[in-house]
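As structure tokens, one chain now follows by itself in the form predicted on its own.
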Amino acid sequence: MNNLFQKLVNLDRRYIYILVSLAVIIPLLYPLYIEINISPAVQNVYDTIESLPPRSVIFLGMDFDPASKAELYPMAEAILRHAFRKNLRVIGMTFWVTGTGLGEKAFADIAKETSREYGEDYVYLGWKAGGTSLLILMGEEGIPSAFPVDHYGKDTASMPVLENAKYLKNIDYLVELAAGSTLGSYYYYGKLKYKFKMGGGCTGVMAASWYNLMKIDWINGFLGGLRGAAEYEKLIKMSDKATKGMDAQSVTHMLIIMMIILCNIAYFIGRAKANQTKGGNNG
């Protein structure tokens, strides 16, 4: 047993890297579907979308790029699935030029999966220079004024998806998926003036601060990191990338905790044995 603990203390770190890699890869290939409890913040976003009547309008801000794709992209897919199943209209855009392609792919994939029609059920405005001035323009002069053409160069004014939804005041619910500070722009230049409901999603490291934003009524709910996305997948009864990611993350955390405990036990046993040997020699 002592030899086993000694080997554990002196274990080549490359074996640890291999174990961690397996702890990530295996759950991704063979999901465990570890039970996840739904938080009130995620439930509020789901309930708001669930309560909207058919053909209501959701505005989806997709302000992230590949660096935060692992956490925010599954949120976008889950919310789009929910909205399209409910026969809601969705308007999408991004302030992050580096994330333009992610938004385009999410809309295209989920629309194909749910048989939604471009221009009729959804529109992706994409990215355009202007920042917060675009929000002011969409509020004062209308979405077609800010985006005369969409991401694909199509005329927006004549699109059925924008019928009776040409201004921010016509939005029934705005969901902002943010890896940065763009939530504040939507709040100050949108919600404060036009009084629409607002929810969102953020990376895990931002989640603690977003709870405070929910308390002061900036947002009525949000999805926090990969865990939030997995909770939403559970609510819409379709386990996907976030659920698998949470499995991999949970197994890896368990492995690391076990390694820490075992190596500490091995270290203290080894130290006690060394002290005994030293005491015997002195005696």
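Bear in mind the structure is a predicted one, so any value in this text is a computation, not a measurement. Superpose the two forms; the largest set of C-alphas matching within 1.5 Å is the rigid core. Numbering follows the first chain given and starts at 1. Compared with the form predicted in complex with its partner chain:
The Cα shift for Leu255 between the two forms, taken after rigid core superposition, is 2 angstroms or larger. Residue displacement note: Ala67 has its CA displaced by under 2 Å between the two forms (rigid core superposed). Smaller rigid part rotated by 19 degrees relative to the larger one between the two forms (C-alpha superpositions, whole degrees).
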Contents of the next structure:
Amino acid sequence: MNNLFQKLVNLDRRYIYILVSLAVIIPLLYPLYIEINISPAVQNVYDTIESLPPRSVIFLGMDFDPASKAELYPMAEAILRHAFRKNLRVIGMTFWVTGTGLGEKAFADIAKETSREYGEDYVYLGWKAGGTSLLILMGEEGIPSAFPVDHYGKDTASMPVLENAKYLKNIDYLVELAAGSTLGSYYYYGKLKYKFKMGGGCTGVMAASWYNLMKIDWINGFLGGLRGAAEYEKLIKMSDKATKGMDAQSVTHMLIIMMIILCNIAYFIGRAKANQTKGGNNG
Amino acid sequence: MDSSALIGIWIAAGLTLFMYSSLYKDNPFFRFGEHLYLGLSVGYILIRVIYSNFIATLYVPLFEERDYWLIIPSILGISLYTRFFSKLAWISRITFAFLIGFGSGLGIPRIIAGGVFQQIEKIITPLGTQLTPFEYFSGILIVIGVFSVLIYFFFSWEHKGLVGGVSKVGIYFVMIAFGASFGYTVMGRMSLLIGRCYDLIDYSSSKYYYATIVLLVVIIAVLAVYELVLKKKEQPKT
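Just the form predicted on its own so far, so send over the form predicted in complex with its partner chain.
Up next: the whole complex, starting with the chain shown before.
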């Protein structure tokens, strides 16, 4: 038994990688359908979008890149699905140049799925340099001034999707999907002055700190990591990648918890044994 | 499926496996993938900046629409590059002064109002309002947490006696916060792994001509040969 614990403490990390890989791959191949509970933070985002009347305008900030795609892309898809089903208008843009293509793909795929029309129901502004200056420009001079042409080079001023929604103050709800610090930009240079409602989604790494932002009313709710995306998929009754991923997530977490407990037991037993030997030698 | 999409999927599957091959040990596949990723990222950003920024917002308005006001920011922008020439580097300070002045003027009042004051206000006010017992308890806990953590990071007093006791409470709050963050970080990292595994499983279907399986076998075979060759080279000649 002691030998087994000793081996556990000195386990080659590659075995751990294999175990984690199996814990991820097997549930993806054979889903367990573990129950997902909805948290108030996610419910708030859903309720806000649900309460908007048809043709209201949502602004979707898609500030992520391929490195954070696994967590934030399913959120983008779920929110777009919800908005398009509710016949809302959506304006999308990104501050992350490396995420431009992801935003474009999410809009194109979900618009096709829900039969939405470009320019009429949604517009993808894409990426443009300028950072916070762009937000100030969108607030003061209007969205067509900041983006005279959209991601595809089309003239934005005449688009029906922007009718009565040319300025940030006209936005009914802004959802910021952030893998970095762009939520602060939207808040300081947007919401603070133009008073629109704001919600969001973030990577798991950032989720703990976003509860604080909810507490101080920067946002009214948020989707944290893959779990947040899965909760939203459950709310819109359309299980997709995030829901399937949650099984793998739960199994992996169980594995990690078990390994932490086992290795700690092994470590303490090993230490007690070493102390005993030391005491015996001294005696 | 058209051939360009299929090629893209095979490349994506291959490069993902290349990156994960580092879990075994450092190898040429991983190094190739890493360098390619860096090169492509920089190249992509450069092209996007040139087309979406330089051409769309400077070249076209200035030379085709004759908006001559743009000459001023262009000169300011170009002057940033004088940093590369020691004798002319002072010129860049004009642009930096403008950027820092503009950024600070715009940012500081908003950040203080929206970040500092709002946070303080939200910590203090709930205790004076109508709350449920749980909200009241939660509010008190937040006040104790903020106060004790601030004391922990206050170094003008020696941390002993009452101050030491309060700062110790602060340590526990900081530890709990780090624990929560770490838990979420593990979840985030696992999510990224799940995302890639999901794609790899998807790409191993007949629809994509078993891309993942074929590439995995090839990579393992090449790595095995590479290891054998390496071992033979390392063996001393007798």
